[in-house]
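There is one chain below, alone, in structure tokens, taken in the form predicted alone.
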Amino acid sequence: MDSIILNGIKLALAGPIELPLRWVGDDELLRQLLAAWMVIDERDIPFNPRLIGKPGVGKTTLGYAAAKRLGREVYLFQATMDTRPEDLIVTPVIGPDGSIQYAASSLVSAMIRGGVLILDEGNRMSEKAWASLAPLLDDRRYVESVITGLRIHAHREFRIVVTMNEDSSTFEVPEYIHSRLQPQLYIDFPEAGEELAILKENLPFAGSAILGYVVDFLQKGHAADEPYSVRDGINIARYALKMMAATQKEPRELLPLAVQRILGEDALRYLK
């Protein structure tokens, strides 16, 4: 594990992530995200964009793809309702010899190394957690660790993107944070052609018939404003394929069972 010494305090750094993700959606969204991260003058600073949409529409994938387009290391922090300020910054841990050591979060590790941080499901965090990030999200670009007394400045190449699900959140994001998370990029459900391309990307071993059935099902659900996502479609197709291998039945016979097992009885109406 890499480490760094700041003002005499040794911090163990988190490692970047590598995910098998490729953005297959709207290229315009990718361009808009990359533009938000641009710095066009030595006095300029990057935006801290937020990606908003229903669960499963590809917000994390978009952030990851944009970071990889820049050739940067990618770090991920999964926000939850019990995320504490120290979880976001520096956490004390017990070392092998019983001494207190300090572990930098994935966010702070990205700040130090000039990587990209995806703060996933940010609207799950409390205001206390968000308050600890306020100076990072404006032109100060630093965080302060109460535990170590360190003020940690972000590398000039550090970038952050926050994903937020468009559903009932555990906490309301405070207005002073909203104003720091700009621009807002909304990711909607994809059109049929894009949806088919995403399914093919994730299920290259699936036949065209079953993917066509799943896309038709998803598009009917979208038209009825159901929350069914491409992720749901991937799971439906994957389960149907496994059942095909186990029973030798046809996709059309097995799709209702897969839909029912993944999304429940009510979803069957969109197969008619």
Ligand SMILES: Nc1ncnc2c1ncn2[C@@H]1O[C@H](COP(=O)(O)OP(=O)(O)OP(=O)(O)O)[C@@H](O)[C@H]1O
Given for the second form:
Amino acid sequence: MDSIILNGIKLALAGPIELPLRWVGDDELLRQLLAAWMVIDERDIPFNPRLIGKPGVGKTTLGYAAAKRLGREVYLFQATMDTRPEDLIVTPVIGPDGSIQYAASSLVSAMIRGGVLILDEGNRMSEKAWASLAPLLDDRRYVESVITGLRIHAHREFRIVVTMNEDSSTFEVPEYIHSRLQPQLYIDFPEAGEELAILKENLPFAGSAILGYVVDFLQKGHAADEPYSVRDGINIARYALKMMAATQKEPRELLPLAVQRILGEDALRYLK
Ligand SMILES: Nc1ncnc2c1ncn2[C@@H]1O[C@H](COP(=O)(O)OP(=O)(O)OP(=O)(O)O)[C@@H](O)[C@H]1O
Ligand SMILES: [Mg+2]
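Coords for the form predicted in complex with the ligand, given the form predicted alone:
After this comes the whole thing, all chains and molecules, with the earlier chain placed first.
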């Protein structure tokens, strides 16, 4: 594992992630995110944008795709309600020889290497955890590690994007953090043509007929303000495809079964 020495303290660094994700559809959102990260002068600093939308609309995918577009390494931190301030920064671990070693989080590893951090599902994190990021998210651009006593400055190229589900706010994000997570980019459900392209991208081995049925179903759900997401659509199509392979039955026959097993009985009313 890579490590770095800061003020005599050795930090083990986390590695970037590689995901098979590609953003399909609304290029405008990608441009807006990239613009927010741009720095236009030596004295300028980048924004820390927030991607907001219902579950499964593509928030994580958009953050990842934008980072890749910049040609940067991508790091992911999955926030939960149990995330502690030190989890975000540096945690002590016991080394193979029984000595204490220090592990930098994916966030700090991205800060040091000049990568992009996706802070995923930030709405789940407590105020205490958010408070430790306050200096990073304004013009100071550093974090303090209580455990090592280190102040760690972000590389010039470091960028961060926070995703938040608008449905499942576990904690209210405090106002002083809200004001540091700007601009807010909303991701809405895609239009039919885009949704079909997204399904095709994710299920390149599926026939057009079945994906057409699924898009039709999803669009009716979106119009009725149901929380059915692209991810649900991918799962419905994938399940129907497996059943087709196993039973040799027709998509028309298997789709209701797939919808019912993925989303429940109620969802059947949106199937023609
Ligand atoms: N515009 C898109 N382009 C490509 N794939 C997409 C797009 N939107 C959604 N998807 C696909 O839909 C699935 C869900 O996307 P993603 O995980 O990015 O959503 P999310 O908003 O982060 O969801 P959650 O709120 O559950 O974290 C993934 O399989 C992703 O590949
Ligand atoms: Mg996500």
